[in-house]
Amino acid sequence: MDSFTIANTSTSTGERLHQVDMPRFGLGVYLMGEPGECKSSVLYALEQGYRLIDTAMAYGNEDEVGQAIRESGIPRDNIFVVTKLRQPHANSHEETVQRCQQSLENLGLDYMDLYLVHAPPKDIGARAPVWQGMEECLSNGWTRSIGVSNYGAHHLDAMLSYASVMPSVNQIEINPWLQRPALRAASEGVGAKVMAYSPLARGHKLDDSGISGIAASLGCTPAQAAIKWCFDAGAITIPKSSKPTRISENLASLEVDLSGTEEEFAALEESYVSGWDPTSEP
């Protein structure tokens, strides 16, 4: 499966540090809260060839992700695990370090591959110490890389004043109806790869005539067309599903060829936010 080399770039030298290979396609496990739902979904996805799993402490299923990884029989270093520091927990250097350790305990793993600040801390004054706590987690080897989620361009710019290393990833909502070219460029500009969550806009738009027409012309489902658009836009893409048929269908989207549909996809843009949008917070 395709991968990116992600790295935390030094703000003083510009050197790319802590470089790791990250699969470009994976499974998101948001809203998998029923007992056993997340574990069975992750196990199935791993059997199908997925090697990137994206969870968060806020999802309440880190433990099932870890159980599935251990039961899969796949070597740990072949699976890329992402989890996140909850926004309500992003209050201080000390709490950041503590919550990272808690996530590792929940996962039952010795390390995670990418640890993200789930959203900019509400307290602007906490943003520097929280990121410095993330840097300590990186230095301690608890995570192989660190990044952010739901950060706007102004949040990334502000980090240049207090970060020793910049984020390796910015995970944001991206889909054909929310294309965000400026934010994608700002993320890449500070050395952060873009990771697209809600590539299907939480399913809100899949019945629209625009995406249905594109999918019909390509011989795929609307969901596959939307997922492949995110992937072809250069984003690490993590569609969520707990249904085995959908997990397989989503993976098959990588085989779809979108050539010749550029104008049709461009016409879908409507700045539609399907979930929360901390990128616009102060």
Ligand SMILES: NC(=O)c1ccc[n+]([C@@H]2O[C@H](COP(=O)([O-])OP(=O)(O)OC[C@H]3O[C@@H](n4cnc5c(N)ncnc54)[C@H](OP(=O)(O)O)[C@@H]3O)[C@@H](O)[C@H]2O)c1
Given for the second form:
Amino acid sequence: MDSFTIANTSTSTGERLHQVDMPRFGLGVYLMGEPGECKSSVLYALEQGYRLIDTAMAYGNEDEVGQAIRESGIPRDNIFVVTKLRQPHANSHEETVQRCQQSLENLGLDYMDLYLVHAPPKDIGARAPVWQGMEECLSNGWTRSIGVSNYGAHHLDAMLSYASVMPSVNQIEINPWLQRPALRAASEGVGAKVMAYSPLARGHKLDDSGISGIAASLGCTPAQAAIKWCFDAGAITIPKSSKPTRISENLASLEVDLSGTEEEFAALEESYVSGWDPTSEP
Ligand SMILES: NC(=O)c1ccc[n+]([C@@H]2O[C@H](COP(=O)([O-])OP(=O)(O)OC[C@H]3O[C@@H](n4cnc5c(N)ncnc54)[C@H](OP(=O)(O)O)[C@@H]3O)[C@@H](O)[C@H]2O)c1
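Please move on to the form predicted together with the named molecule, as the form predicted alone is already shown.
Next comes the full complex, and the chain you just saw is listed first.
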């Protein structure tokens, strides 16, 4: 599995600290609400070769992710676990530290690999103390890396004034219909790798003629074309599926060669947001 080295970079010296290898492809587990659905999906994905799982306290399935990891028999250090601090819980330094411990308890793990602030705290005054809480989780060894999600360029710029280390990752919605070159560049500009969530735009666009035509010309499925576009754009990519055939199909997208389709993908851009978009919050 291809990986990136991600790092929390010192804001004062620019030194890359807390470097970690992170697989560039994984399974998202949002909206796996049926009891056992998340556990069986993660177990199947791990059997197929997935090594990155993206969950969140908000998804209510951290416990099943942990169970699947233990049952898989795969050594813990071969699996990369991402979870997130809920936006309504992102209120203070103390609450951030406490919620991180709660996520570890839910997961049944000693550490996570990447802990993300799920979205910019609503209270602008809470953003600095929340991040300082994240830094404490990192220095306590509860997580190997810290990052953010749904941060716009202005949120990242503000961090330069209050962070000791900058985020290793910014997880944002990216797909062929929402390509965001400026936000990707702003994230990389502060040392954060881009992680593409909803790479399939939640399935909303997979029957459109644009992506279907590209996929037909490549001999792959529309989902595979969309996933590989995100991956080739340099993003860590985490499609969700609860269906074994699709979990395998999505992994096989990494073999697809998109050469020659650049202009057709560029034409799919339509600033389409499939879920929420906190990047535009003040
Ligand atoms: N940080 C954030 O704010 C945030 C927000 C959203 C998502 N995320 C993360 O990103 C992950 C992925 O995003 P997402 O779940 O929103 O959406 P997504 O991965 O873009 O799309 C998932 C949808 O597409 C369907 N699907 C999956 N593979 C398919 C295939 N090969 N062919 C046709 N349909 C397919 C799934 O249905 P089936 O399950 O029935 O196959 C599901 O309905 C989430 O699970 C979560 O981990 C993070």
